[in-house]
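As structure tokens, one chain now follows by itself in the form predicted alone.
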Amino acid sequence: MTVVIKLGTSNITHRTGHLNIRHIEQMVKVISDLKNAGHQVVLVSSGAIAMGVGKLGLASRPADMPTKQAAAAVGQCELMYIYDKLFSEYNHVVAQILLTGSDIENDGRRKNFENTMDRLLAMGTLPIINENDTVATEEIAVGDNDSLGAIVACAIHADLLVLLSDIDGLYTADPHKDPTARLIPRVEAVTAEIEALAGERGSGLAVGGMTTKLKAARMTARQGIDMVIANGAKPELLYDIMEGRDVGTRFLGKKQEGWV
């Protein structure tokens, strides 16, 4: 099986921005297992941002344009240490690849793109793709990394997205404010009462929230691949998560009426 996995900055960082070492290690550890058991991985990270956040010793998320890209261009750098050196432990390879919304745009370049990733996956590989904060303004940027992940997803045929964050997956409401509020453990078609259900971003640090996590389910149903949204605090979940079981939500990988 071909999984794409897309972890949030609350994943991998403290409030802070400082790296949570207990967690990345434990995240680390089973997704080289998944490998080991022969299946293809591809890892979508958030956190550069943060991570630069942290090391620079700033008070909060940059609010200025250069100051976001001065974070991630230290954070960046940090965060692909940490994964190589983790990865390593588990006699794991990885690459790491950039990518700008106009890198996808535009044919040529995403075709190499492609060309890329199959040849890395052949070669036993674990591409680690984020976006390419340094240079991406609002002009050419995707946005978010549950878009670039869907996006990763259908250009490499996945077999399932798997999306991590703060959040156990979609509600019938805000968990926070409604007791009465259920997981919904499978969706069939983002219809516009799904819609209705999507809350606001989380973490202070992170980019994003339910609306960008429903744009990737759209866009991954589309090409027939299932997306999971889970909690990332047990990494162990992944287990569950690639044998089928209800973890989170699941969205069928299916055209149905009601995908637009």
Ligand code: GLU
Contents of the next structure:
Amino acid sequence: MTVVIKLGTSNITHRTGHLNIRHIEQMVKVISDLKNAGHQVVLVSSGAIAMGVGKLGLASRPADMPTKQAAAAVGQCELMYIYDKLFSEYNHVVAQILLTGSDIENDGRRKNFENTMDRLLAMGTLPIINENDTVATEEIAVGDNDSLGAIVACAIHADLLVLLSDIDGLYTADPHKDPTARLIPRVEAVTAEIEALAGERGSGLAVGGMTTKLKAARMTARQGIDMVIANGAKPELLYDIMEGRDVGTRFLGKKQEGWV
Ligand code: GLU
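Having seen the form predicted alone, I'd like the form predicted in complex with the ligand now, please.
Complete assembly follows, chain above in first position.
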């Protein structure tokens, strides 16, 4: 199976911006094991800006573009250093790919990306992708790694996209406010009712960005790719997700006319 796994900043760093060693070590172990079992894995990893904030000793996430880009430049380096170090312990070779939205929109550059991915996977490496934050200003950025994960999953014709963050999945209501809120295990189609559950960005339910996750689900569904939203705090859940067991929320991928 070919799977794209997106790790959110909260899965990699503490709120200080420093590395969450326990989380990342467990995650690397499970992903290495999935590769050992014969799966092709591609990581889309956030965390560059946060790690830059930690390493530079900044008080908070920068608001202005040049500082954000400087933090990403420092943090991306650190991020890949950590991945290289940890995956090497399990004999896996990592490869860094940095993309922007304009790379995907341009046919020639997208083809180059797809060719490189094909070759990296054929060589058995573990591609680790992030937005090229040091050059991606708003006009040319994908903007969020949920969408980037979906773009990558479609480009390489993956079987599955897993979006890991600090939320368990999609709920029927805001679980912070409504004790009757239930986790929705399976979504057949991203309808207007499902979209309404995402709420506003920044509201309790939207923590982790449910809006961008539903956008990603629409993209993968059109290509017949399943997508799962799950909590990255428990990396061993990836085993169950790969076997199709109910974990988090699974959006079924199927090509159909008139998909929203
Ligand atoms: N590219 C950003 C970073 O690495 C994260 C964007 C996102 O998580 O959506 O810091």
